[in-house]
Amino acid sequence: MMANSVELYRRDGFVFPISVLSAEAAAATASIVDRLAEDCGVQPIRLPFPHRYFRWAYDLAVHPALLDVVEQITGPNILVWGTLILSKPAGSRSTVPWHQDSAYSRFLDGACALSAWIALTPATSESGCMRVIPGAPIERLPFSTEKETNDMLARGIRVTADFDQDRAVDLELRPGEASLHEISVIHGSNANRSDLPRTGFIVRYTTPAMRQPENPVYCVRGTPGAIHCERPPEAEAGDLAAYKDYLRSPASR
């Protein structure tokens, strides 16, 4: 990530397309999310927080070609407070609607932040890929609560404002490519049109300027400050029981 585009994302609220998988690994990646959401019995596929269940979770969650980007714009100390798995089968007309990732994150307390959406298939405008309205960070909007029909999301986080939607950028990813967003950044994206799965894996960055959170919380890089952090997972395997477990929970949703 050269200096402009760190310069862009600081404009924009995003930048992409960031390389950090082979075209195999993402193919690999996407069959183990398959596997799991059968596993799991979800469908549409939503799953999570699996890096702190799973191996393979973590270590895509901490891939250094990621982080290396992260910390040119938060700085050497990070932390990974989530992560999610959304998954739209072909033809689905599952979306998301345009939201802020700061209006369910306020414990972040005016801390760097931002996500990663790393494509597992293709993010194309037909397939539904995710979609911005480009702009430095900004307020949070008002927004509804209530849930629309074939919203992915866990919870009504629809922005209500007015905005131009006619600026939205599609963010079209090869597999194995990842885009980062500021989370002030309006984003969304539609229904998939196209004859393939899209799937992505998207994590959340932040730094120790956070207030502790109920989630668990991980230092990926540096140090942690005064947030308490987990260790990651240790098995390769996973705990797919205590995972199942996690999902039929409350807390995850």
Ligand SMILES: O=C(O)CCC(=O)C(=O)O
Second form
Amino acid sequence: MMANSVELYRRDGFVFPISVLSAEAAAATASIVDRLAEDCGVQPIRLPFPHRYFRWAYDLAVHPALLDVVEQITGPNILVWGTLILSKPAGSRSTVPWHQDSAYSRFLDGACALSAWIALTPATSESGCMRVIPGAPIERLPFSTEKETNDMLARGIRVTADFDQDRAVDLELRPGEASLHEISVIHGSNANRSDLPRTGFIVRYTTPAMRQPENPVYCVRGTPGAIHCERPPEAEAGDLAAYKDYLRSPASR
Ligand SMILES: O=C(O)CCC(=O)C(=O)O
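Got the form predicted alone; any chance of the form predicted in complex with the ligand too?
What follows is the whole complex; the chain from before opens it.
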């Protein structure tokens, strides 16, 4: 990312596309995700925190192509506090309502925080790519938590304040490309009208300025300051049984 792109991020709250994986590596990861979802009996696919259980997911979250860009925004000390896979099958009516990530991550208050959205399949307007409302950081807007039938967000968070939806920008990405968005950016996505699944791997980055959350945090570059961090899963690790237990637990909802 050029210096200019960091300026655009600061002005608009997002930047894209960033090349992370080859098309082949993205397709291979999409297959791993499909198998994992099948093994876990999850459809449409919403898989929280895979980086805590599977080394492939941890490695994707800390991919140097992403961290090199994130570092220009956060500074040298980078923590990962979350990952999430959201996949809409071909023709799926699932949507993500307009929301701000700041609505459900209050422990980040004050810390520089952003999310990466990595496309594992084509993310297009037709397939229901992520859409953002451009703008510099804003305060947390009023929101409701009423979950509707096709809503993919676990807690049904939806901005209730007025904003100009006509300004929305579609973040179209090829498989292996990523976007970054700042924690207060209003974003969401429409149904998948295409004949391919739309699969995104999301990573939540912040800095040691955060408050210690309940969930494990990983220091992926630099030093963690006062934040207690976990060790990454062992190389090649994949603990399906533990992950299934986690998905069954209230903590995953
Ligand atoms: O995958 C989507 O459509 C939305 C993702 C999202 O809300 C996020 O990355 O914070």
